[in-house]
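As a starting point, one isolated chain is supplied in structure tokens, in the form predicted on its own.
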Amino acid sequence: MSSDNSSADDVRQVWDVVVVGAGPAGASAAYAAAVTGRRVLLLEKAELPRYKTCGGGIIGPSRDALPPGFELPLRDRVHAVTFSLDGRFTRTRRSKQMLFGLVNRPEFDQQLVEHAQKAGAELRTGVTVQRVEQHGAAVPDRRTVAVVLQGGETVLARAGVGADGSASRIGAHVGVKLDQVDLGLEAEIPVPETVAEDWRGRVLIDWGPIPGSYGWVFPKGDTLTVGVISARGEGAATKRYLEDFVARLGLAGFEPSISSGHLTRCRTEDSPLTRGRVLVCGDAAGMLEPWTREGISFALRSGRLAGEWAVRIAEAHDAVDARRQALNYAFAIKAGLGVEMAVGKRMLAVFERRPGLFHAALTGFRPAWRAFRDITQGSTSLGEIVRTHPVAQRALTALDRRPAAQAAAAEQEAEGVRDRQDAAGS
């Protein structure tokens, strides 16, 4: 949406709100804006549509969060995990209901961004942001926000959002700090029917050989995107794990139509979230689930959050009131988000030491495999989980702090269990 460039307080255009970054984070928060009637401009340094490394996976809390009347352009819908152990002990666990959706990003990624024009965003692609000023010769008022791109242009607006991704300058001029760095590889890999046909409606999630390591086979009609992911500075290893894990499922003969890496940050519990006028969300702001590393949901629920309280921000008269907006946003995310996030690292630090116990769980312990099934259709989380429960609650504590010997013990006992349960065909 185009605005009048004779505005009283200033000879050259002031957008309400100015959104850098158009993937799910960044087009939620345009979306978001721009549905109450403000003028939001979303920027975005490639061509649309572009290729994102990720799984794909569209859980409940991330289809919960898209816009009214949005249509997920689905791949497969998946009613079936098979899950193994670094390639061992593989069992296979099915729901009637479909668990999540895939989609492929670029198509998905467009699709936000199309609903957040069609509320009145205007888009500009090809531009990329050098820095952002609050003050200064480039900043008219206390109340503008000062975007300046490649080449010269500043563009102002009343707020700003960060939503340009793991290495984000709008992250760095916010002070985002984080903690938990993961590179992830991922392969899309083109196969025949009769393969297709084996992994339709089913995925594969291998718990992989370095600490707090898993693989996946994500489905979408003719091709399997397979990856793995794993903590940074294990850079050779991640990519024997992936060579191995595609030869491992016999898709070493097939040629992928894309091969790519990705890192993903994970913030620090106090890591901020604001700075004047400028709000940052998803990747930008490092949030993401630190077990699973999944990005999406936690890109889609701040981003409409950060558009809401950016038009907050974008409407306050002062610096106090701004203030007051900017801390209200963070406190939304702390208790919402902030919430899952701390329970994920602590299931991370868990699975990094027991991986075995895990997997032992999902595919022998009915309640796990529910806790799993729910959470990925989107009727709990694992923080409601753990608030709720006070078993789980107990046994999260118990196994972050059982000595490796006892916990190497029970893994083993675990697993001769569910050998057993096999045996017997249950």
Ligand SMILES: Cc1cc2nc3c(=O)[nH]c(=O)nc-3n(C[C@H](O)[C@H](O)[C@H](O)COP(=O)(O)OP(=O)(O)OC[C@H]3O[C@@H](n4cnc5c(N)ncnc54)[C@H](O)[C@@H]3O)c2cc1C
The other form holds:
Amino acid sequence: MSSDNSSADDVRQVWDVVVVGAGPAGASAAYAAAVTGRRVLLLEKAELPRYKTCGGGIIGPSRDALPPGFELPLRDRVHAVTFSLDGRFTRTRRSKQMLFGLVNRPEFDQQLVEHAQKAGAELRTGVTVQRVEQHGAAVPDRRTVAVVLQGGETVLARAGVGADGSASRIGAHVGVKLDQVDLGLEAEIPVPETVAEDWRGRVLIDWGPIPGSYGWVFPKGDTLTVGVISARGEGAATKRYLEDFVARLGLAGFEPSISSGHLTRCRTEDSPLTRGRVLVCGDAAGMLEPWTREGISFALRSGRLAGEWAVRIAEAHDAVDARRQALNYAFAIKAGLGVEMAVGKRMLAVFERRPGLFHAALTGFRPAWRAFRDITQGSTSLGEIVRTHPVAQRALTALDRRPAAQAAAAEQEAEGVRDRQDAAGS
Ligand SMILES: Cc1cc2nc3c(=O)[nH]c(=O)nc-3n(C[C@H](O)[C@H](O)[C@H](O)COP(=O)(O)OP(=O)(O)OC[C@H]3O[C@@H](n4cnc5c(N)ncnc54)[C@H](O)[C@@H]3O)c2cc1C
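With the form predicted on its own in hand, show me what the form predicted together with the named molecule looks like.
Full complex below, order starting with the chain above.
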């Protein structure tokens, strides 16, 4: 708990860190802050477990970012991937070692929250945060953040973490800027045992008919998660893609238990990540792999960093110190996940124009499949491959036909971040 010169009563009412949103980002932030012994409050508008539109694909970096002792509630282990190009040229690739795991999000997210609670975080569900204030009548002093709940109650903290997902109110407070918004549509389809058996251990990835779109089948025992994702603004075409996809797979006769949609958002490279004593992470910060729209690892990794730096902000003795800690958080994000996102954006730009090339590479060119395997297993990353393999670098540059000045600026930015990262020894 914080200690300062205020009266004992005031001190008791101020949390060290308040985290808004109990998805992977929020639970990860709450865990990282609570494990240091600080008083942490985690606020969630839903009752848990809550449904989240998501494939539940847990790749290596997600697994590696889980808190110590966390046991993944895997519904299936993926050893094979069937690729198709808008339903054609189907080919299955296999791996002896597991490629990635599949979870049900309600179960996974609740377990993460329980882990944060075991570390000492307090959870309040069924409370919607309306806004955050850092100045004005609700804020007793300059070292405090006021989190205003629906209904008027105010919660006070030394630092705030916004992990409230892709429609984030805390992100709006911080001024998060976006340059990519996509719409994901999904159906949870219960299937008979014979159909489930056919999919066990195998996923399907279909490169879709709309530029930048793709679809997937992720098996979870007796239920298949079938989804598609595409740029926002193509709502009718995206819906049609999902319908055609489901029909083509012979699954149209099975009634989905849940059909839902959700937006994913990617930040601009210069988007803010902090404002005063408030940090944002996960979807709330627009942190997501732009090509695959994989976001759980970004949520877990940025959440952990946000929790760690929120503790330092909570302990900051003045505004200058708090600002320094907030900037350190932003730097850590940009040097790591930011570089990954920059490469992902370039991959998406190429994929939008040449989905057939991706399909041909993954199904017919062994090094491309090995790269896919290594990335999903977590032994390397897309950024690392482009950085360390001159051939991959040249291929991406040749295919990324953005105007030369724009591509050069992106390259320079990535170089600059890498240099700073090297200088920082990280
Ligand atoms: C169709 C689809 C499929 C996907 N598939 C995958 C996949 O297979 N693998 C992968 O890695 N990623 C996937 N993603 C991305 C992934 O789901 C997200 O990146 C991830 O959930 C982000 O976690 P988060 O904690 O930031 O946000 P969320 O999981 O969205 O959690 C935010 C939480 O904040 C709460 N909240 C919101 N507003 C408030 C408020 N005002 N007050 C209090 N609480 C609030 C919400 O109820 C929610 O519980 C997919 C996304 C989509 C749309």
